[in-house]
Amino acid sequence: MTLFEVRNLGRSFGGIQAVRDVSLSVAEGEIFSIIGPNGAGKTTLFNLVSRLYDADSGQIVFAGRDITRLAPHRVVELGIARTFQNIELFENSSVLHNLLVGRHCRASTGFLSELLFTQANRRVEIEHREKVEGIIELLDLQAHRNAPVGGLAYGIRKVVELGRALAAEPRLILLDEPSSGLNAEETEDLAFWIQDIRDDLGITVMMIEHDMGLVNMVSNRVLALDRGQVLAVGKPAEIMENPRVINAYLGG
């Protein structure tokens, strides 16, 4: 079943067409990767989906609902979470508290009950803590749960950002270059986590990635972008052998 669609999406900045007539569909339970050279429009596409940018043209559909003009916080509430190329965490706060921030969109109590810390609020707080502890276990963050994020190694902070996105309980997670800055061992761990996110948590994954080894290892399908346009869509092996994709990466 199709969970997510982009139909003829376009966005320009001045005279530069960053995304041009892009269409794609992602099935529920799929790991769908987007590749392309620098400047291909990959992150702009994610920014359009998460509503950081407005589309000039086209349509974005999630779970059968048009979200093209939806407010960014409503997109998260509906079930789309993301990570960023540049880590966006509260560095003076602990890993645990950074993950709890991801639960904000799932808050169900009002301001007054939170102020008085009522019994209902306590139940919700326990639920949030249980969800976050499950993520800490999944991502092997137990040793760092109380550590300030700013003092952690870069690779660990990348994992914390992934965990914060998972804390929002998305149906679809957008990973923007998740292996950037990771070493070979950390990238291998990431590959297993991505598969676990899909298989154990039932979350559909869209991923922008330059590490073709990781793309080959986890992806069901791959879309190649160049200069804002779709070059090809298919299985990883098909994309890696596609002459247009090879030309975009290596030059012709």
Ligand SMILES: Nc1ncnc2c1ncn2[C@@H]1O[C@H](COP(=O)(O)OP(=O)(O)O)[C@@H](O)[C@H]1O
Given for the second form:
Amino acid sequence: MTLFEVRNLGRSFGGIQAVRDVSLSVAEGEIFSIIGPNGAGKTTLFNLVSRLYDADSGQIVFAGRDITRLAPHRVVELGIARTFQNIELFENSSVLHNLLVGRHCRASTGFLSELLFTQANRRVEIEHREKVEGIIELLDLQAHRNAPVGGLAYGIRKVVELGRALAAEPRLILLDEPSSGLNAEETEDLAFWIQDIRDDLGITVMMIEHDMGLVNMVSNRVLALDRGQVLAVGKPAEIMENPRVINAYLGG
Ligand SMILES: Nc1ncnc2c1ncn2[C@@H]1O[C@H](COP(=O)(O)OP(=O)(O)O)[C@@H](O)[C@H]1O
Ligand SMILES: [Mg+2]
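I have the form predicted on its own already, so could you send the form predicted in complex with the named molecule?
Next comes the full complex, this chain leading.
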């Protein structure tokens, strides 16, 4: 079943066509990677999907629903969460607090029940805690749960950001260069987590990534982007042997 689809999407900045007539579709349960040289338009594509930018043309469809003009918080509520190329967390707050913030979109109790601190509200609070504790366990963050994020090693902060996105309980998660800045061992852990996220949590994954070893290991399909346009889509091995893809990377 197709979970996510982009049709003829376009966006330019001044004279630069960052994303040009891009179409793609992702099946539920897929790990779908996007590769391409710097400036290819990969992050812009994610920014269009998470609705930080407006598209100039085209359509974005998620779970059968047109989300092209939806507000960003509605996109998260519907089930698309993301991480950023440059980590975006509350640096002075603890890991636990950052993950609880990630649950914000799932906060269903209203102002009045908060005021009265009802039984129902307490139940919801406990539910949030349990969900977050589950993520802390999944990502092996127990040792850091009360530490301020700003003091943690870069590799750990990347994992916390992944956890914050998972806390939103997405159906689709967008990861922008999850392995950048990680060492070989951390990248290996990441590969297993990405597969766990799909296999155990049932979350579909779209990932922008430069590490071809990681792409090759986890991806069902890979899309190569160059100068805002789709060069090729296919199985990892096909894409890595594709002369047009090789050429784009070598800048020939
Ligand atoms: N907010 C913006 N304002 C102006 N130009 C932008 C903006 N965001 C992206 N671009 C331009 O769009 C192109 C694609 O950028 P980006 O999507 O970040 O590429 P990638 O993530 O593939 O490296 C680049 O030329 C970049 O300078
Ligand atoms: Mg980018």
